[in-house]
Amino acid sequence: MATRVLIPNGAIGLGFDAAALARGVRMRPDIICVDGGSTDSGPYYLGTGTSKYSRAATLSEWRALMLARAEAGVPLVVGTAGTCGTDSTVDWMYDITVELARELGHKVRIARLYSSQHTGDVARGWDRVRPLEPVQPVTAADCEGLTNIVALAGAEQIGAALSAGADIVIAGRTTDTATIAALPLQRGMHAGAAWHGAKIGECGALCSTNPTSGVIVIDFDTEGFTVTPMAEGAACTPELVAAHMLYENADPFILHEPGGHLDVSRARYEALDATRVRVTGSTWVPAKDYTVKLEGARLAGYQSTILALLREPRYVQNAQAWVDRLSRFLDEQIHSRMGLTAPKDYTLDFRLIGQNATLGGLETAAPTAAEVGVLAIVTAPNQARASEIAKLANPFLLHYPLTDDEPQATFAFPFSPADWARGPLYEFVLNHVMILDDPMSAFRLEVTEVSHVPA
């Protein structure tokens, strides 16, 4: 007895090879599973509860799974809906799938699951929630100023909405391991090797010598699992497949979620033929306490930017020095003028892209470009202050000279206007797990019936 798990690429918006996922369906998989969102791409996201992928892209790709999860006669799931996985989001994915279901004449049923929780909940059950590491400076009165929090569902919530009949599921926030592990083990498959697998296919055919085709096949059974890509040409290799652990993972050989710990220090990794890897040895370590982490986002503050172009040699080379000194000129000017210091009223940061941007002090490479990118970011509680904060830097960072006894030095502003009103900022705040009495006590599932005809 095995459960076959297809899993057509890392995220939706990220694009699959059509014949890959073709040949998935072909194989009679017993479900299908994908991510849809990720905090790789910082917090604005959660917290405005904001999808970071086109609709557009994500209803081309959905268009495609639904038709193929209709082929495979089997449930069609996508964890952490609309990047952020907030109530918003589920939504979001929710009026999508209803659109598609209409245009394709589909009757499905539809459970969704919420992860969304209100602040003032996790503030009054504060003392059920427990810091990660490295512990942040976080109290109960933070969560009040939270625009957004959600906690992170496992296996067990998504084995619910599995359990309810689902055609479709649409989660919100996930762990990206619990949609793909969460069948296996309702199935009696191995706990390790139902989480360890999940963890390698999380990101789709990244385990494999084809990770932009996206589509690959994961083989549960009671002692382990195979992982098969599904691209023409591709394969995957016991080096390959065991290092993807080290993919966002702190420790290459323990894996946190929801109930336990996953150990797969005693793993085994074997090549079954030129495509395919068996794996066998994985561990579950159940925990004392079921947890689910938290994630929160606040509003930190608004933004604006400038971009300025420097390309001659001198200054290209000396581009450090002279942000240094435009930046100590700068919070002269605006405490004269505006009377406003920093960082108290403001931040004034200054990004060198071709030399440091990425790394900053941590850059150790030698620049040699022919021009660096100078990009001054204002931070400010209103976008009022940091856009005027802005409009007093311009004509500095076009003319502004390395030193005071030489002639007027001319950049360039590669836009005009020059300077943008970026909007609000937010932060992530929590890095926190929450004890839960019963999984599903902090989740809500939502199962509706859609029936439509084509017009």
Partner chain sequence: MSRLDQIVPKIRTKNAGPFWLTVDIFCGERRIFDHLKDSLQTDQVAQAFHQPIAALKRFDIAHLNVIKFSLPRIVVQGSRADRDMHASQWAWLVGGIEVPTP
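Let's compare: the form predicted on its own is above, so bring in the form predicted in complex with its partner chain.
The text that comes after this line covers the one chain and nothing more.
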């Protein structure tokens, strides 16, 4: 007996083709799995424990998925709820779910899988933590200074939530693949196929000719898996499916997961017809230790920015020289007026939009733009200082001359006030795995029943 997994899209918030979702539901899936986040949007979300996507967008997509769940009569699972998968974003997603259950009159058993780690526990258990390449200079003491640490749950923890009889699983941080692989593994499907199919499916229809349609179905069995796109006219080809192993993956043949790794170096991809692809030959290699990856973020200062625009050709042509001269001048001003020294007390970075803002020192192309955006970025230990420095820099970004002997220049400021308080800057810190004796020992499961209560 096969296990059929319906995947609506690569992440809640990206949208999906409603007709394709309806078609997927009609195919009688055994489970509906969707991802809710990743590190790809940067460290701010983990640092603050908040969602990147708006509540309204999440609520409207989750309503469609809760209706699909009710119609299909199967569990609905979201992994890495609320972008970063901290306990706070699991609760945020739970709140949305309860609101929708009441609105829709659904009686549901909800399992919340919590992935947040107490920073002190990680520090005290540092002898069970191993660095991954590239090794980051992190000590046990550093862990205490992180605002959030999450462990990435695997199939075992999702499996535990399903075994609790959940209609809806709201999981904190999980690997991209865990929600999809869990049920096929629990039902004894081929382990290599379960993980490989999960990797192919984790971005929804990205492995098809119509990536934005979102919806795909994967059938797992005891020898392999089959991928079927749900959108009208969409097709999966062996090349597209195989190529998805490249995506966001440093090694195209190996994928590390809690408890082992997937090896697809001998996988065979075969077109069953014009739209479906069959994959066999993937291998799951169990590891000696059961490890879960850790992610952590810490506060790295506060920022203010100013954007000034240069259009006068002489300034455009000499933008780098202007910024170098301005930068030296501002460092002197900040030192004499505020008693601060870079980089100990603050940093002031300039990026020349139109010249090298994207690639910095790696840029090889000669600038050709008619105008240059000068983005000044102040970073300081607190917002008050960052804002003060930006305000001090403001008149000079507006008027500072290229040479001493010339009429006053005035550049374009697109906004008033010209300086923006950007708020806190966070940075990713951990690139480690933690060894667990029991897969559930770093995770918490809470199960509640929610039913519509007539007013």
